[in-house]
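Consider the single chain below, provided in C-alpha cells and representing the form predicted alone.
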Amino acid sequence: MICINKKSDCCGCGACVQKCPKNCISMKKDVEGFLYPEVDKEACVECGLCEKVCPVIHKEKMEKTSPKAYAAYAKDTGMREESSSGGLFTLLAEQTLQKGGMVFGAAFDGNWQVKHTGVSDTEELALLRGSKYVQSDTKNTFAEAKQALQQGREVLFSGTGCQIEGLQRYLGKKYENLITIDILCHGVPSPDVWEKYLRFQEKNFGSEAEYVTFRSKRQGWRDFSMEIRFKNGALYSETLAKDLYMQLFLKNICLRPSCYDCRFKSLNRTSDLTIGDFWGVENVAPAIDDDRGTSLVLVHSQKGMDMMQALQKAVAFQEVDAEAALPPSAESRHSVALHRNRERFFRDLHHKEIDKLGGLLKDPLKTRVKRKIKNFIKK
C-alpha cells in the first residue's frame, strides 16, 4: 500500500492511481494545492502494485555517459514563433501524428488549469505546444497511452522527468512504438498558486481570460513575457523579471516539496529525448543564436537519434558538448534551493491577495546590502 510519510517522497505522477486494479487510490489535493495519493484501506487488497510502479521508491539507476547534444530550431519561423524555444516538440510530435499515432502532453483545460491529454491530429497539437509553468495532472493518460501502444499505434509521451519515469514503471516493459520526451525542468508550481494569480489578474482587468501564454516572445526569447488576453479586449503583458507569478516560480517559493529533493535531474535520463530552452547558447553555439528561440536536445537512445535525423531538412542544428550545454550548475541538473519563506507563503496563500505575498520574495536587508557592496566593488 502506497503511504506518503514525507511530502518530498511523492512527485505526484499518478502512476500508483492508474495502476491500482481495485481503483481504490485517488489523488487528493492538500492545503498547498498539490495532489497526493489517498488509499481506501477497506478496498485495498495489498497487492503492492502501487509501490512497485512508484518512480521515487524505485528510481532507475543510470549509467554516467555523455549523451549526444544539439542546439536546434525549426526553420519554419511561424512554428518557432508559436513555440517556447525552438519548436522541436512540434516537429517531433508531427512525425508521430503523420504515422497515425498519438501524442500526449500538458494542455490547459477550460478553467486554465493544466492537465495531461492525448491528441491524434495536427489541429489539436496546438493544445500541447508551449511551456506551462504549473504542475500537470496526468489523470488517466498512462492507461490511455498503454491502450494505444497495445493497438500497435506509435505513441509520443512528453512530460517532466518524474512523469516519464512514472509512465515507464506503469507500463512495466519497453514498447518499440513508444517515444518518450522529458523536458528540462526547474520545478513545478502549485495549481492553487496559478489559479489565485489568474483570478487576481481577471479581477484587475474586469474580465475573464481567453488566452494565456507563459512564453510570449513579443520582447524577445530571453526576456520572454507572461501574456494574458481578456474577453473584454484588454491585454496583460509583462516580462519574466517583472511578472509576479514568474518571480514566485523562478525564486522557488511555490514549488512542490519533491522539487527541492528531485531524483530525476541529471545529464542522463531514461527518456529517448530531453528537450528544453538552450540558455547560454550564445556562449556555446553563437552561430545558431538570434534571440528568437533555440532548443537544447539531448539524445538518449537510438529511437531518439532516428527521430532527430528525420528532421534534418526541417531543422537548423549544431552538435554541442553536453557538459558545456548543460553544466552541473544548471538548475535542470540539480534540485533547486528551498526558499526561506516558503512555509509562510503557503500559510498565507488562502488568506491574502497574491500581490500581498510578493513581499516574501525580498532578500533580508543584510543580503541586499552585501549585494550592493559587491556590485559597487565590481564597478
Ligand SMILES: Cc1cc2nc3c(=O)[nH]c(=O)nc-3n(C[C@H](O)[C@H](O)[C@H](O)COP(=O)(O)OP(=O)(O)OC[C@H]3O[C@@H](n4cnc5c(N)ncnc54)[C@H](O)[C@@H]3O)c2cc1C
The other form holds:
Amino acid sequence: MICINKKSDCCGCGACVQKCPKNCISMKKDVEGFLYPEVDKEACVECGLCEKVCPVIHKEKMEKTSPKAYAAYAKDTGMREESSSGGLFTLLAEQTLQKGGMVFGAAFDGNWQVKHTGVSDTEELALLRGSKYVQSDTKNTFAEAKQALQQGREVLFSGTGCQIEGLQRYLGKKYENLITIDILCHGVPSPDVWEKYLRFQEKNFGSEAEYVTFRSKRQGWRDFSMEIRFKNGALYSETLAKDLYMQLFLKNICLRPSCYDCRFKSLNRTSDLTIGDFWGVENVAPAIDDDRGTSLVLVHSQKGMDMMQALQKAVAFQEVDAEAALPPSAESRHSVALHRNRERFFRDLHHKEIDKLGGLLKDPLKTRVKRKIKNFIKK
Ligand SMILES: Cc1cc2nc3c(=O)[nH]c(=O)nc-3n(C[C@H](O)[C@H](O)[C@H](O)COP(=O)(O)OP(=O)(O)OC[C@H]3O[C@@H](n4cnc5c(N)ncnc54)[C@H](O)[C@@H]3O)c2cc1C
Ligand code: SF4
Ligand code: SF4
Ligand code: SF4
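Output the structure of the form predicted together with the named molecule; the preceding block shows the form predicted alone.
Starting with the chain above, the whole complex follows.
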C-alpha cells in the first residue's frame, strides 16, 4: 500500500486514491496546505494497485528525441487576451468539444480554490481558461475521463506533467480517443497560501472577490498582473514584480516539496502536446511576438501533430528549434531551488498576516551589501 515517507516523493496527483478498489485512501491536507494520500489500513486488502499507478514510484523512462516545437498565438484577439499565453489551449480544446467530446482542466470552485473539472460545451470552457497558480485537486476526474473514454467520446485532459502521468498510469492502457496536454510548469503553490492571500486582499478592500486573474495583460504579456475585482466595485491590479503572491510563488518559498525534486520536466513527455509561455520568443521568433502573448507548443505524437495542423488558419505560428526555445536553463526544464526561508515561512503562515511574511523573501544582508557595492563600483 502507498506510504509517504518523504513528502517530495508525492506530487499529489490523486491517481492512487482514485484507483483503490476498496475506496480506503483519502487525500488529507498537511500543515502546509498540500494534499497527501492517507490509507485506512483496516480496510486495505494489500492489492498493490495504488503503488502500481503512482507516477513517482514508476517514473516513465523517456527516449531522448527532440520534439517539434512551434511559436504560436490565436488570431482571435479576444480569446488571446483572456488566455495566459497565446490562447492555444482554448483552440485545441474547441476541436474536442466540436466532436462532442469532453475537456478536463483546472477551474476555480465557488470558494476560489482550484479543482480539476470536466466540461462539454464551449461556454463552460471559460472555466478552464487561464493559469491558476495554485495546486489543482484532481478529485475524481481520472475516473470521469475513463468513463467518457469507454463511452467512445473524445477526451482532452490537461494539467501539470505529474497529473498527466498520474492519469496515464491510472488508465493503464492507451486510448485512441484520448488527447493529453501538459503545461510547462514552474511548480505549484500551496492552496492555503493562496487562500490566506485572497482573504487578506478581501479584508483590505472590505469586500468579497468576484473575479480573479493571475495573468491580466493590461500592462502587456511580459509584465503581467494579478487582478482581483471585488463585489463593491473596487479593483486590485499589481504587476508580477510587485504582487506579494506572485513573488512568493516565483521565489519558490511556497511550492509543493515534490516541485523541488521534479521528475516530470524533461523536453520529452508522455503527453501528446506541451504548452507554455514562450519566454524569449523575441530572440527565437520575433515575428510571432507583439507582447500580447505567445505560446510555445511542443508536439510529442502524431495525434498532437494532427491537432496542430487543424489549427493552421486560426493561429499565427512559426516552427522553432526545441532546444533553442526551451534551453536546459529554463525553470520549466529543471527543478527550482528551495528557498532558504521556506520552513520559517510555513511555520509562521498560520499565525501571522501574510503581508508580514514578505520580508522572508529578501536576500541575506551579505548579498544585499555585495550588490550595493557592485552597483556603486559600476556607477
Ligand atoms: C502552476 C503553473 C505553473 C506554470 N509554470 C510555467 C512555467 O514555468 N513556464 C511556462 O512557460 N509556462 C508555465 N505555465 C503555463 C502557462 O502559464 C500557461 O498556462 C500556458 O502557456 C497555457 O496558456 P494558453 O494561453 O495556451 O492557455 P490558458 O487558457 O491560459 O491555459 C489554460 C490551461 O492551463 C491549465 N491550468 C491552469 N491552472 C492550472 C493548475 N493550477 N494546474 C494544472 N493545470 C492548470 C488548464 O487546465 C488549461 O489546460 C504554468 C502554468 C501553471 C498553472
Ligand atoms: S493496496 Fe489496494 S486496497 Fe490497499 S490502499 Fe492500495 S489500492 Fe487500496
Ligand atoms: S499516486 Fe499521486 S497522490 Fe498517490 S502517492 Fe503517488 S504521487 Fe502521491
Ligand atoms: S513542478 Fe513537477 S512535481 Fe511540481 S507540479 Fe509541476 S510537474 Fe508536478
